[in-house]
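In the block that follows, a single chain appears as structure tokens, in the form predicted alone.
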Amino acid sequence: MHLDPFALHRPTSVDETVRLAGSLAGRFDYLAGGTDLLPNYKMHLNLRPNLIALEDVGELRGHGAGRFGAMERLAELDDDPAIRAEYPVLADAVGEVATPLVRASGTVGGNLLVETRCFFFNQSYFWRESLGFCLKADGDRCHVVPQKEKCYATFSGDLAPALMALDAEVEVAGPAGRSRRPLEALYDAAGDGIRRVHLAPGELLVAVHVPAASRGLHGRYKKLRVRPSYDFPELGVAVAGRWDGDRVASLRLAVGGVEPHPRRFDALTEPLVGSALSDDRLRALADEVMRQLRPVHNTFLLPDYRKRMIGVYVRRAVDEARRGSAS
């Protein structure tokens, strides 16, 4: 494997930056911590002729007050004891992205949007080739679900379901100034493996925002994967709530790793405020998340493992959460 010549561009500003993208029309990629851009570069995957690097842009730096930097890097978040104490939902998320060496590279907004992965996308030039190709890299057809017009390619980042559960939003520059939206929005639930996200062309992501009212809530993260010490998530379950003594007095649910965009299931946890989330309780909700939920023969458990496995993990998070509560 090896790296294609491409023209690195060094902005020093948001502004600066998003001009930049204007000029490129589409011909860059936005260079973060590279763990995953660079690997897939190698593997001729998608290759644009220009990198926008962005470790230079110092607004997009730095954590606190509820703010994360789209550009800090997960160790600085992992090394923080502050995390764990005001988000620990966010901390199990970043504890669990890859390895140390990774996590000293990676970053917020990188995770955040990670590419979609499938084991016919994620593969050497020779090996795709000898395929045909795929839909979401040189090919017109997807080898998971047979057919020319969508890919399923699954959603493969930690931190959005984590924060999700937080009501983060996120702060994002454009051609038309600023704005803000919730995380979830972030994310195309009528799109793709491909087209997964809302972002105009030259849009940057400059920061997330947790609000106050999400500090110190009682939370869980549980991954399911393959080699616990590195691999990206079959299944990513993320829980976020108070307890006012055995009564649910606030719960969010968000669930990635099974389909191209991580999603957050308000309609099943709202009904259960106010109320005791009794065995019986947690267990239909659990199972109702399952059914929802629809993963393919995309990457290396089968889906029926996969699926059953929602529930399963839905129950431990929240189940965890709750006893946290009550410590």
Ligand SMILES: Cc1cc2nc3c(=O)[nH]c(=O)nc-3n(C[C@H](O)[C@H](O)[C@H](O)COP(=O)(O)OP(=O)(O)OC[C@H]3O[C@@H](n4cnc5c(N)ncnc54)[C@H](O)[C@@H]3O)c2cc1C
Second form
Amino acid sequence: MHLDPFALHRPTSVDETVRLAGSLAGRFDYLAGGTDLLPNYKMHLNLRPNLIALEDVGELRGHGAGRFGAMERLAELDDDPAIRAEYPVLADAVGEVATPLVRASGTVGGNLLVETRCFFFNQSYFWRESLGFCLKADGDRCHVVPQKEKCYATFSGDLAPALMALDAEVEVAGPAGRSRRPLEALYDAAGDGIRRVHLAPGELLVAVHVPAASRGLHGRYKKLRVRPSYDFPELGVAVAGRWDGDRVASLRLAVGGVEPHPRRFDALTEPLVGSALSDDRLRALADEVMRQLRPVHNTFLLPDYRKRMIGVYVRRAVDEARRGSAS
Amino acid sequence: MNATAPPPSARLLGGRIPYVEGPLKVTGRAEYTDDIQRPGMLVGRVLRAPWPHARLVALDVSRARALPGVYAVLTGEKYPTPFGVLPITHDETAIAVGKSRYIGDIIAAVAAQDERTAEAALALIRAEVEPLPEYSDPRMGVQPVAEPIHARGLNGSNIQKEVLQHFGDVDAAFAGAAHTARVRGTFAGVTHAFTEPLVTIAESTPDGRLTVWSATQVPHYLHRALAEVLGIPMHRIRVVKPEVGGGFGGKSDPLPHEIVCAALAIETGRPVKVLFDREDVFYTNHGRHPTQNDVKIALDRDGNIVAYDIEALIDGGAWSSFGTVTTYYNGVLSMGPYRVPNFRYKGRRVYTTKPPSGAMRAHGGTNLRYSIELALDILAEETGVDPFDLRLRNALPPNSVTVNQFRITSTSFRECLEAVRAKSGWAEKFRRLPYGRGIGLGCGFYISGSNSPIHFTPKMPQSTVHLKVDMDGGIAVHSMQADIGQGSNTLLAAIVAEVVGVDLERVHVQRVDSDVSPIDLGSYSSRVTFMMGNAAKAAAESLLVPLLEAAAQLLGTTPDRVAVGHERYYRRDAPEQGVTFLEALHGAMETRGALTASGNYRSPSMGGSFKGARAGTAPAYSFAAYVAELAVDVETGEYKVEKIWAAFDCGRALNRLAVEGQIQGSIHMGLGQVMGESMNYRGARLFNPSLLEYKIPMPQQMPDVEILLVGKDDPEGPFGAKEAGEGPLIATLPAVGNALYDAIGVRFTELPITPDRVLRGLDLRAKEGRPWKGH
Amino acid sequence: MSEAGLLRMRLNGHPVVAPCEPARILLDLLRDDLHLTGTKRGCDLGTCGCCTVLVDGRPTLSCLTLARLADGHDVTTIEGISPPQGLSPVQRAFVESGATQCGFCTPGFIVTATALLRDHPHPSRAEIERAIAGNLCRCTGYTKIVEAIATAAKDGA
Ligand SMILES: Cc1cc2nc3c(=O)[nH]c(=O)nc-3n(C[C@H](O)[C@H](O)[C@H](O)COP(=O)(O)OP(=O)(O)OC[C@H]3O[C@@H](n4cnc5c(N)ncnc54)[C@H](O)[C@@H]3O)c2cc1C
Ligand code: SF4
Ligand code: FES
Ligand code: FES
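Next up, can you give the form predicted in complex with the ligand of this protein, since the form predicted alone came first?
Time for the whole complex; same chain goes first.
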């Protein structure tokens, strides 16, 4: 399978990258590890005539002291025992992404911005053309929820929920300079499977920052998929918290793999802080998260099953995080 | 025998023989078809139909043809001769003629200077079509239909093949039965998913010859089909089989792209390569048929099986492929491993507008077996008998004849059952493990080489092996058997080395090349060890004759008094007196010149004389009894098969390393079909033509496998061997199905058993108010 | 990246200069342009691991890597891992354990296993299974592959 021609740009600094991005506005894609973008390009999904490779932008690399460069490869995190010690929920999530070979090239930034997925979208040009193209690429209607306005493609990155549970911020560089925003604000909660992130044209993800307060939080990421490798999440539940004996000192929960963007459930977890988490309250939390999320039929497992699993996975993730905190 | 020369049988065969081509494979030096470069080679590409079923009114290829860099554009009319693997069901064409029959059917092909040009050319082809009705389900085609997929469908329906068989009196047996059980199974299609994609290179040369290199497991069928469709005699076509990256049945039909590639090479006068994408491979399919079956079993008061009443509705996809055989196998492969005195079968294979199904490892055996073994478990439970005892009571005895006249010679099925029962700790575990944990038994039975060779006129031996010895004692082996990873080259070399008494490294198995390889039917129906093995043994024995004569002369004795040692021939009566292999060889060459030898195998005549009597007849059969132990997460429906005890009767295991590998690989593939693999169709459309969404199990999902090889020597197999390449898959499925029942009290009759289905099963059980192990 | 569209890298220890357009995939360059055919193409989409090579020592799916990004880097293929004579300990273990059947997945596994044992000379069974979970094998059921890697580790590969 070959790629259609494009121009390849290799800036070496963030400034240069942003300038380049400005001049190519709307006509380029960033290329990080390429493990998401290149399969999509091979399937002729939303091709652009320019690729800006971030490979040589040194500032985007590295991790430490709560900072994770956008171009840091997942394998670097996977191999670092400090991640498991300091951010167990992130270590879980990293280890569950794709396969070791994909993690060897795939990056943090690429994972946060991984293209949303759908059985009708992640198909070859031939396949899509034979059915009739859909909204998300080359077409004007949706095959999952038949209408012409909204795309229901699923956000399928594993790191985002974990980093949300750690209250992470993203550092973005753009024509207007650097800025920081909470990770959940990177995603467009009012958007859909197509309009999914709040990044101005040409804005670049530089790094993710995890606040010091999140270091050492007990956590767990639980991922539903058919096989223990390769498969994208059909559901990903991330939990991070602190327990003071039985009492919840802090608790955050985020879920991915279900809707077009990952979601954080502070409104449900904050009221739980300060008291013990009884089995009933935990079950009520899990049921409410399940109630609020709506999987559609665009992945391998059936949506009613995925929905039901939200309840089980939330309960288990919190429970395992709590037990981890006791040990 | 004496100390310096151990008995030949102790040297190689029966041991663990690493693959002879292993060093080439681990260094990347083994040559597969796509590794071959020919000068000036063009890229061949096919255009696929985007419609499930359509009449091709007009195809305009003029713009494609005019594109610079395009050397040829082909449509169906140029080579309309139908072909197919079975001589009686030729219904495929290289490129669709008149109409296309599934999403992915080939409707045109191009040869161009490179991939981009080829694809650009395909995009310029304009098709005018008239849509025809989609028949995505076999049930839609059992009655006469408006627009039959093929004219040859039965009475205007889409039925490709119907089999009706009745032996004994099934109705009477059921009427008098003490217990009956019925299982209605539904099985998704699965596919081979070999790692090497389909690929062919063809080159037509000015001497009027055509050479075709292809990833095929049956070079001979390809050779025939090329000759028929292209109208070139076989002797002007040379088929070469380089290393093949897995087949499992998926490279045994002659496939359209192979013929397309050759046609493009002829059109252009240049070498052409057609390399398929993974998606193309999924559309080519020929995998295991989506099937619905209905199995009824009757027992008498004593627990003897008195009858089977079986129906199967088989989704054939767009072409016949091996379908006639499939239709028979889905019934007659029930004839072992138990005695069945009355048997009725109605099988129908129906064309659908989907990618064709065909032969896949344990062809016709898995789905039928799953339902039978579940039904037996139900009967054991109902009658309060242990599942092992029920099966032991009904085991086919050795040297018996089945009701449909299969000849059973060796069987160690009883030994298989006894071995797994003891090893698995069955008595302590069955129905005694805690809720969510389970153990289950499943058995298997498979042919060791189809007795009826496809395509053989004049009737000749199914396998021939040629040997040629050089003056330094290197032995070149020629055979058209097709090693696709199962280790047949190694076995061929080892048999020759064993018989002739030489080091394995002297024996060089030659690449399959129809110019020099004597005919063999290739790798399917688990025939290679048995048939090629016997032919190799015969060839080596015939080579030994002049060697022993020469040795006898040098030793001053007669050939019958000379024994074969290791690289040495010696006097039986005076073992210290011997000559080396090379001395004997040179002695023989002085009188005869360079040595050659030939050996062959022909299976004995067998089977009844009724219609279809030959289907399923084989010179031997393999037997299996597996126990699986697993744990189910009853909240999520996920489960892990933790251990499989696999007792298998392949007669004598000639290469234990290879046999173990076949069993482990079969279990992996069988688990795939149980746990998650499926050709995921919505209507006629395949939703998962990728290795990401086609769920082959990962290393972490493999159970610990304990292999118990308990087979006794088969009287006709080479050195007592039978097959081990396909049979080992079959028992995996019911062992897991029955273990799931033991764990959670749910009988799963729809495969694959994905976690959502497990939960649905648990829900249903709860609704019925049927507790299991206190839950 | 040179303007002339030339790619310069160290390939199996030797400097190589090759014409290469931006959209060229590393796997295609290796197999089709440089005729290093030991690296296999099983899917082209990151789903089989047959195409694994080392880039600066790191196992990499060459089917998902732009060749141009190897500019200035070290690329090692199965040809570079294989000693000029004989076999590496990992390769020998694969042959002797029966870890290669059809062999099509094998170069990818050898590359992955070689890198694993370089970084973790004594992996547990679970670590081996996890490390090879991006390489697909349809023939062996992985059992003998895991055994071979464990054997190579024991023999101090
Ligand atoms: C077989 C297979 C299985 C997979 N399974 C999983 C899985 O289980 N879970 C999972 O999460 N992912 C999975 N992936 C997807 C992907 O490999 C990972 O998400 C990976 O982390 C993506 O990182 P990358 O650097 O390769 O991204 P790229 O492909 O390089 O980029 C992805 C997207 O992010 C954009 N981007 C990248 N970096 C930046 C930046 N700094 N600023 C702005 N935009 C940027 C790119 O333009 C592109 O749109 C799988 C991929 C494959 C091939
Ligand atoms: S959800 Fe609808 S619009 Fe979005 S990718 Fe799927 S089919 Fe297309
Ligand atoms: S060819 Fe690269 S992963 Fe399959
Ligand atoms: S040996 Fe055939 S795919 Fe692994």
